[in-house]
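There is one chain below, alone, in structure tokens, taken in the form predicted on its own.
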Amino acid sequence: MDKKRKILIDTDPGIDDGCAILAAMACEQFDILGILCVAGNKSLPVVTPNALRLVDFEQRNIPVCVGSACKLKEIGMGIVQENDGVEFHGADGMGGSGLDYSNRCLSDMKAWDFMLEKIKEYPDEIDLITLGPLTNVALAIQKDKETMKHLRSITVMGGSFERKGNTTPYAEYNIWFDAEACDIVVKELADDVKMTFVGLDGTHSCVISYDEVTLLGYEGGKRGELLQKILSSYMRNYWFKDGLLGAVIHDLFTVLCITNPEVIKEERRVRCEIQLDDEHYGQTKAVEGKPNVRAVMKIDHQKLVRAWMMLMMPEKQELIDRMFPEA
């Protein structure tokens, strides 16, 4: 009997998305059914090739699906997402990875249709991980809400309940980009599907250092070399933008909270509402009432780095034990 966890990844790669997808593909407990692309960090013509690059790099046969080219309220208006995030993610959206790609794994199904098909095939078994805006998920709900209620869980990289936003004073980028979509996901699914937010409260409690990335570059083979390459400009920008010597790799941390839940140091159960008014647009707000989501509030740095290293270079356990001993 196959006991692997069935996973769908909805994403807008993205350097941190790339790190997260590599970690997910390295996890032997994951059966990744598909990678679903959505406009966010970059436009679809940029993020879709990045997903294909990663699948080819790992020599995996994982379907990659094209999703929404814009936020929910812009569908039908002829508007498509432009290439944001150049200063953090580079012109190709993944730190100048230099990876070739093919259309070998490109599916002809739209992301939301693929999502619904897989949930029907594996009801109550699929864990959905969202690393970008929630547009594809909202579109799937609008098409067939009852099927979407048969997800096993949803883990969202996004939001902030106590910490200042990174796009506005109130909002984190993924939620801000398409707050209407996130509002639909929370309102329609949170009371039926286990939902976790890994937002800025949790991710900013942990910083990956230059030394840790350099170690991966030295000892992690092709994976480590790729990670060091794509993270070098990312870390440089963190210094010049935020005065942070290292990097907060949001999407990677989200995946590691699933592969290695011991990295979660503190969490809260809250009732989440998505704010849609102009000033607070995209804010994930904790309100009075029965909790409907779990929010990761703090991450254990030592445990997270150890978990990441073990996924990326499992053959180097002796080195990892020496550098990052178990607590």
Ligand code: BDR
Contents of the next structure:
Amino acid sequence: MDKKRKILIDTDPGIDDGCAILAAMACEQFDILGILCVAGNKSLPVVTPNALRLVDFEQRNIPVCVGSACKLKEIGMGIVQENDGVEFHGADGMGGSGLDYSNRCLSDMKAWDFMLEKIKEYPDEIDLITLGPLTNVALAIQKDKETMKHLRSITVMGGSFERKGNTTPYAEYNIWFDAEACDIVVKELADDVKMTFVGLDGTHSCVISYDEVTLLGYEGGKRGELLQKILSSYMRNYWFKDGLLGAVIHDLFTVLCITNPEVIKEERRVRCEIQLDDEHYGQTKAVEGKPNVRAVMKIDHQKLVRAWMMLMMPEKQELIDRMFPEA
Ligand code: BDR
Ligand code: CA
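Could you give the coordinates for the form predicted together with the ligand, as opposed to the form predicted on its own above?
What follows is the whole complex; the chain from before opens it.
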């Protein structure tokens, strides 16, 4: 019997998305049904090739779908996300990975149609992981809300309940980019589908060090070399833009919260409301009332690094046991 978890990844790759996708592909318990691309970190013509690069790099046959080129409220207005939005991820959106790509796995289905088709095929079995803005998910809900209620779970990288935002004082980037989309997802699905937010409260509680990335580069073969390459540009940006030495790899941490739930040190049940007024636009606010989402508040650094290394270079278990022993 196939016991693998069926996974859909919605993403805007993105350096940390890239790390997350590599981890998800390495997880033997995951059956990744598709990678759905959305404009966010960069425009769709930049992020989609990055997803294709990663499936080629790992020689996998995972369909990659094109999704929304702009936020929900801009659809039909002829506006598309420009390629100069966020420089954090470098001109190619993936830290100068230098990887080739082909259209081998490019699907001709739109992201939201693919999502709906897979949920109909596997009702109540699919775990959706979102690592970018929620535009594709909102579009799928607008098309067929009843089918979307048959997701098994949704895990969203996004938001911040207690910590300051990283895009405005209140908002984290993914939610800020398309707050209307996130509002639809929470309002329409949170009462029926288990929803988790891995926001800045959780991700910023764990900083990956230069040494840890270097170890992967030295010992992790081609995969480790790629990670070291793309993360050195990411860490450089963290230092020069935020004065943070090391890397908070948001999307990777989100995937690891699913592959290895022991990395979650603290979580909370909250009633989440998405703020849409100008000042607080994109804020995920905990309000009074019956909790509708789970929020990851703290991550265990040692456990996370161990889990990541085990996924990226399982053949080096002895070394990992020595350097990052199980608690
Ligand atoms: C999120 O924003 C993006 O820049 C990252 O890829 C991550 O998904 C962090 O705020
Ligand atoms: Ca992302």
